[in-house]
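Starting off, we have a lone chain in the form predicted on its own, written out as structure tokens.
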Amino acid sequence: MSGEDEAMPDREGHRQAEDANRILWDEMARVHIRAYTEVQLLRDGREILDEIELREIGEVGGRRLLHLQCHIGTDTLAWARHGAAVTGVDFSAEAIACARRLRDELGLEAKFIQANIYDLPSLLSEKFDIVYSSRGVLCWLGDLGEWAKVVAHFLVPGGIFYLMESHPILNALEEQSPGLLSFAHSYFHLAEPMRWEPGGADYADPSHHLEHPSYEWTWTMSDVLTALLKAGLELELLNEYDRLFFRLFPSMVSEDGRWYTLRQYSDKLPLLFTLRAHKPG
């Protein structure tokens, strides 16, 4: 039900879902400039970026890192900071707004380019050290083979892909009762993307309900190991971990609101995933 046994993708189809979803992260861009805790840390010069990802992915000053669906530029300015020569990139033009306002505000180099990943090999001709994405990207892309062959593309030989995300078992759960888990979906992949309506309510800001639909693809664990290892990329490590960057399930509990766990579940269920790879040469 996965991978090989896949149709190819209906690209015209998924350009429209794309462009959708596009105009709900404009929308949502400028909600989470004022709704983000990270933008205001970032102010205060504090820490944004977790262990888990500064431990595997190891020193950055001097090395050139590309970070892929960027949003406001909150995480590409933090390794900014860390001493990388930065360049973000987002479909959203007033994520990519956000981004370089507060980039001005905070006196850091860093270049954000507004495009569509897939379109971005035609639009910028530099490689890099790091391919950097990080939490929640996957389910906006409708063609994860294209994309790897994106992250292939910008990588030197010898240059590193990181990846953290939530774990795809995930998409399958719902809290059926408080504390309860049960399966109400398909793990495996979909040719189509689900449809959510609008008035849901933003992530970031519970009292702002989204004005626009969106449409979300799910992606299976060897779908995403399949696509790089595809690309010609290696894998180095893969990790699953008992915590989640969001509260994704109404029981969901945080001791410092960014970080969220499933006291009910600990040690049982992983939450989420880290992937590092590498291109060879």
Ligand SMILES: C[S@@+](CC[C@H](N)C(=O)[O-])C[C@H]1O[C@@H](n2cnc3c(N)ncnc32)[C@H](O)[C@@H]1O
Contents of the next structure:
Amino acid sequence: MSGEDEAMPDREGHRQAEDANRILWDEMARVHIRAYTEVQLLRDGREILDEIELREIGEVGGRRLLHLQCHIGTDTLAWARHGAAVTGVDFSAEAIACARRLRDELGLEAKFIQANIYDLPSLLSEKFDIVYSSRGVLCWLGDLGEWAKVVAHFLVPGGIFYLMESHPILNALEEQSPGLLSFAHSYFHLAEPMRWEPGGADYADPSHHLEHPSYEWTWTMSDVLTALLKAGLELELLNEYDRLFFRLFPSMVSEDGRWYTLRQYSDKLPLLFTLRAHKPG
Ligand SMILES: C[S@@+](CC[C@H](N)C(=O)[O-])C[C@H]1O[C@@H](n2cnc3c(N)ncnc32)[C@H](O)[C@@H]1O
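Could the form predicted in complex with the named molecule be shown next, to go alongside the form predicted on its own?
Below: every chain and molecule of the assembly, starting with the one above.
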């Protein structure tokens, strides 16, 4: 199965799902500015970027970095601390307001733009050395082909795109009894997003029960790669890791409160992937 087999993307349907998701993300931004441990770590001058991404992206000093789906700007500001000239983009007005307040509090240089990434090429004329996106971004996107074109559009020739994301195999799995994962959903992309009802616990503050629904798409590894290759990018690196940045399954354990593993599946199941590609120069 591939994206080629699906019906033409329904942009109007996507917009409705995105509008609903934006309302949810406004709610979550208000929760996350209090609940994200990264906010306090940044205030304390500590590193919040992971050694994987620091190593795989390399030196960013003096380079222009565009952060797509930057949420409350924590990672964007961390890249600014490493010397990048950063621009963060998110469609949640609350998230962007939080990001700007945090930037001002920390005294860092960063530009934050409230925009749907699909609209960004008509709103922003700059080009970038690095386009970066990470941790929980793809499921909110209804059209991966268009997303990849946006990524390619903003790169200078020779510029790199870097993605760190939960592994797509996880979309198919559920923990139906403690410690035992089973295949409960399709691995493959469906044109219609999955609707999640309100009431679920927020991933950063489980005491907060979400008041709004969400609409999420699943994408396979080949969907991601094909979209980027079709947009003209050349793949440099694709890595898989057995740790995840949030507690997806109840039996996941964390030693540092930031990265989670599945003891019974360690070394057996990928939980995370990273990807680096460049625009030919
Ligand atoms: C899980 S967060 C990104 C994770 C981020 N690394 C963090 O700080 O946790 C996903 C973000 O994507 C944003 N988003 C979802 N769809 C979007 C779209 N079409 N355009 C722009 N932002 C979008 C949401 O508002 C949210 O802030």
